[in-house]
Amino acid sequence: MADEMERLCSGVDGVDELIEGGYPYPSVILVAGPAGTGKTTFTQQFLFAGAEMGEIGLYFTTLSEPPQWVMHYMSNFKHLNKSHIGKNVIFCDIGQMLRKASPEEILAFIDEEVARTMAQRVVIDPITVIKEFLGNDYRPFLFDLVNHLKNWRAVSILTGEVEPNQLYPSEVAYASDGVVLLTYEEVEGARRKYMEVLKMRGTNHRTGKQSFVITKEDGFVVLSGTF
């Protein structure tokens, strides 16, 4: 039986093949790994490949880099075309405002800004350092901004940081629809990336990890040889 669910592109290249052609639409993924596996990486490609195809991707960022910088190192990967930032990418730093904001206040900024855009796909990156300024109103949190993000009809893409010994944060996974892990390990006097997709609602995907590298012509590509 074909698979009838509605998906998006992942804007990676060997991803799709992964799990049956794209993201289920609506769903929210978490993208997890330590910092360097390239999460930015892999969620901008995300938002350029939806703008390709004339949708709008919007990127919240939140105490990572500020957005002029995400936009300066994105500059280096030829394959993503900068006429569509501003345009069809937004960027949009909610930085300020988790220092200050109660979590309805910063659930309302980003409903406010994914109705204001219309946008189809949606990146935050890194969602837990959130955790650090609502305390033990996280994980509620957590729950009413997936719903919220569904009920838009976008597939959106939360990035997490791992700690020493952790495979990924657990509270955005329980929430989240898919999981993928990004990991570097040395193999042979040598690190290498890899990719796994833990968990994807709705989908036979294949299980395993996946060798993928970095390049400024290609950006992030999972190794076919490796399927």
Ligand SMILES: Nc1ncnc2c1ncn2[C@@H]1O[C@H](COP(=O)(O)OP(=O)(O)OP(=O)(O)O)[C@@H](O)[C@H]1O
Second form
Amino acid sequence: MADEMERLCSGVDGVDELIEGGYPYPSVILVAGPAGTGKTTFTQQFLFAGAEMGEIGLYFTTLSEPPQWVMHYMSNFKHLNKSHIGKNVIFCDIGQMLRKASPEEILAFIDEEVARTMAQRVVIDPITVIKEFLGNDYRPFLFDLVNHLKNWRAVSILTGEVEPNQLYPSEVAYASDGVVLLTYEEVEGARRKYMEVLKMRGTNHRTGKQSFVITKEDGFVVLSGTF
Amino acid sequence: MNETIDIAKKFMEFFYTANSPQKGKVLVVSKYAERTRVNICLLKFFLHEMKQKGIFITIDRPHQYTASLLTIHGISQENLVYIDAVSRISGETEANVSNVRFINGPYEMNFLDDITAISFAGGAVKTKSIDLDEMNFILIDDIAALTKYQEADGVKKMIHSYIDSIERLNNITAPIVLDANQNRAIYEIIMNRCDRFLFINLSKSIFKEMNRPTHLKRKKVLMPKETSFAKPAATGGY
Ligand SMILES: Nc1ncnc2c1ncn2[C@@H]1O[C@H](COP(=O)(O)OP(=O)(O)OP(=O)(O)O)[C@@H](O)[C@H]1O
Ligand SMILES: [Mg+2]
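Same protein, different form: I have the form predicted on its own, so give me the form predicted in complex with the ligand.
Following is the full complex, with the preceding chain placed first.
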């Protein structure tokens, strides 16, 4: 009797086609990749695409790039409509609280912001730095976080920084409903960027690496065809 | 919550005409992604603006989420009782609160068979000594989520039982919030048994009363087995 699962569009050209039209709603998706692959750009497009349809997006920065600088770099992209900032795309820095708060306090803060804004789209960029502050509490924290985010009825993207010898941050990958990998590869002397959907619960997703580009005009765009 | 349409005023016009409350089953059609906001708007209207008493049945997520939303938005829950059918399977700790009656799971029993019975069976409703006949409204979130735990026949039966229960309660307003595309079969059952129809799209500021929708385009390809639900409207059940 179950109908098609409700889905929210990704905001990135070429991605929805890979995942039956969008991310399951609600769900938590890990977007993982090494420095500079485009994680922040990917998540900003996700929030602004929702904003275009009247949805509310909430963007938490941790300890990597403060909101000011995310906005600074994103203002370079023509397709992101800045009039959504502060209205349908809300920036929230939790970097300072991470340095001193307990896992319960961090979770309570995130809960409160999501509840207050009633956001349908949430981003935590990056989630992985939180591990350094929580140690052994990190895994239970992730479990609760993922559970709460879904119960708030949002699609949430957590970004994961990846160390050179690592494929993805495994604790987050297990807890998440979906995993999207961004990688660099050297092809014929040039470095190219690829994205791959490794996991998407409830979805008959395409596998294999898809090449993508980031341009000033269109932002993050996945090119069709596998490579 | 600064909705661009004055939702309280719209609800007022819709639910109360000439100061006489209009009771009954109201199908509220809205996008699934706006479910939380629509529910909070309804709760705010009934609890806060109208100072009414009501029941909130949760099937899709633990009641604490709704409870914290109401707290954050400054809406008193003094006159609200919850029937929570999902906390025990949610991986979350069960809150020890007086205004909640927990059900083991939405699959477990025919808990919607008789709301009256369940509430008098000694849960929150009794301890807070609220007479069900005094209840002004009842909301269920989310009736379509039953399909996760039951086969089609069971779901169909539960929905009819729920609506039968509502009909046995005196003077209760029962908005049933649903996305028309979420589950066609459920949508049709509920549509056929509701008295009034409301369409809400908060992000586009649309709020309008509709006639009984008759022109449903059914997605036959997606759900070939459920053609039997497509019976003529207004037969009052199957
Ligand atoms: N205007 C632009 N035109 C073309 N490419 C751009 C533009 N802006 C950003 N990029 C590309 O995007 C990359 C940075 O994107 P982004 O900040 O989203 O990555 P990130 O994965 O979040 O990085 P970090 O790990 O440092 O947080 C740049 O390294 C560059 O390759
Ligand atoms: Mg970044």
